[in-house]
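Just one chain follows, in the form predicted on its own, and it is written as structure tokens.
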Amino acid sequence: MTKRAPKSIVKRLPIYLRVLDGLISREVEIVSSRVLSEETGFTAEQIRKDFAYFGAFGTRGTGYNTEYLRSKLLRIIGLDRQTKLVVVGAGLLGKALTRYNMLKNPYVDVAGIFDANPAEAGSEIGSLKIRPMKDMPAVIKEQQVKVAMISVPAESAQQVVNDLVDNGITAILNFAPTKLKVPQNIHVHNADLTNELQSLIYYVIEDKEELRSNSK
């Protein structure tokens, strides 16, 4: 790949990969863009354009070989080898994220989980011990980690991110409910669970209002 893909395409690639994983588990060998459209909700035209951005992966009139397409997507995303990551914040969410990625996500290797609370140090999540923040730089350097997930209080998030960036982290998944300031070469994805839930509740209220209006 000679140029960086648009963010909109990059965000759709893991969705395609998840669908392909499901198709392969059902022993589906060939899939059309129409079927992928039904599985993902994206238009068949959009799917064909997304794949064409990286090359010709299918055969006109036949479709895509699921195993071949999956292998290509894994390589494009960078999941053809395990990616090491660190988790900062060992609260309930941080522990859940760590446990999930250790047990359910074959594409990542959790190199360490860190917390500023001394009471958490030494606690175990599976085979991984929660470590104090002072140990983080050494782990990142020794294991050449580039990806981090943070689940810390909003007031601590910026300093945590500053420390991560200073120690070589270039990609951050942020679960802290705050906007982060980072250099241009650092990539941050925000996952605000509270906002997502609150925006979802809007539709519940809207449905109730519609029912009231229809009952009058």
Given for the second form:
Protein chains: 2
Amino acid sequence: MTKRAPKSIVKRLPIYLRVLDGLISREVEIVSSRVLSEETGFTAEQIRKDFAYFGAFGTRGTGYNTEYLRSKLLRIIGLDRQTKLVVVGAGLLGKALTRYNMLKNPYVDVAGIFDANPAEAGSEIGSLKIRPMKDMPAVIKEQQVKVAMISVPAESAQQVVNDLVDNGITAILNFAPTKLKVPQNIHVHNADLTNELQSLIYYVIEDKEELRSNSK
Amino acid sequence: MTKRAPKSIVKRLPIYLRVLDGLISREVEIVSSRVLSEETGFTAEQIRKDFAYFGAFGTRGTGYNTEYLRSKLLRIIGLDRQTKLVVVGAGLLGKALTRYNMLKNPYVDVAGIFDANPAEAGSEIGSLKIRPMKDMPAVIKEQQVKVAMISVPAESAQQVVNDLVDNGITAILNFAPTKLKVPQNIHVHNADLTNELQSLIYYVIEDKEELRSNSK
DNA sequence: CATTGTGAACGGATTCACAGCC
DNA sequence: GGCTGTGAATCCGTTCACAATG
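Same protein, the form predicted together with the DNA this time rather than the form predicted on its own?
Below is the entire complex, every chain and molecule, led by the chain shown above.
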């Protein structure tokens, strides 16, 4: 409810968190904004402004206590409690996302993965069974899941999202290449990998010089 | 070389392209900025400014010719010729990315997928064989590939990137959860799915109201 | 007369410069 | 002395309002 930080800051929070996790695992206890700057690529001033936005976490003349800063960031992002999520769409991408989060993301807990194709249902990812779509509402409601990732074909994405929202999902990470319509208070992050790749291609250097030097 | 459009615009170009592809397949010949606004979620003024940045493509009083606009955008992004790319890392994510692009992305051509694990080498994605890392330099050089996607563990990502750059790659889509160091003229887009998910979680609505109304 | 193209106004985010503090 | 915290200045992207035009 009191959540209203600028998007630009929110985007950077998980990056700080990752760097801090690294520092802490190497038993670094204090870190300066300049070191964080080197690790993240953001400017030191920006980093200080970001932290200061949520209150002052550092000690002048010294820096930031890594453990303390981490605990603050976890609280701010909302990762201080395990977050449950469901995955809809058990194609290769859905499976990859599910397994990755089960193994590597300690902050989340995959409550279920669902697929419209009954042939997929029953096969397993780690210890998690892929379940038919009809089981989805019960899982979301019983476990009060708020977050969903969807990796279904573009054609079915809107219908899936409608169902998710009807059952109580409020935040969606969308891998389907389509614009979703949702009520105002529901958050959608688009992670369209084709768009990412295409906008990257804009920056490709064609480099005639190099071609010339090849044929030396 | 003359490529210097604002990042904010470049990010939107693939989205326009996708919408245009849809309109063209439904044989729509003319489109206004207002209709594009509905389809994309961007404002009509912004869309006009974006196109105008590259020159005037529309007709006042009428709108934009869909075919013409599409051809312009393809040229601008650099998708008017097939773009070759390599994928490094043939885990579930690498396989998913490879297969998706082979099947669904007509603008690119996967020249090869490579994995450090010899056990993976030889297995196939569609008609494409996963190859050992040592074959990577030859493929990049012979086919003059400039674009790479990497989906390897964070620990090996920097080494992989160094090799890619040494062999002529200039643009990298990075799925590994780590900050990569590259020379100034090399472009890296980070597509860290954990970051996306975590920043989404910031926006989750905890909704005490709803909990209360459940227990009616 | 509907719709594009664009200078001007606005707003948000970043950078600068330095005051405050350990 | 070194590093954080922050008001002021700047930069960049978006929105507004309207002139231009098929």
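Given the structure is predicted, the values throughout are model-derived calculations rather than measurements. Numbering follows the first chain given and starts at 1. Just so we're on the same page, rigid core means the largest C-alpha set that superposes within 1.5 Å between forms.
If you overlay the core, the Cα of residue 199 moves by 2.6 Å between these two forms.
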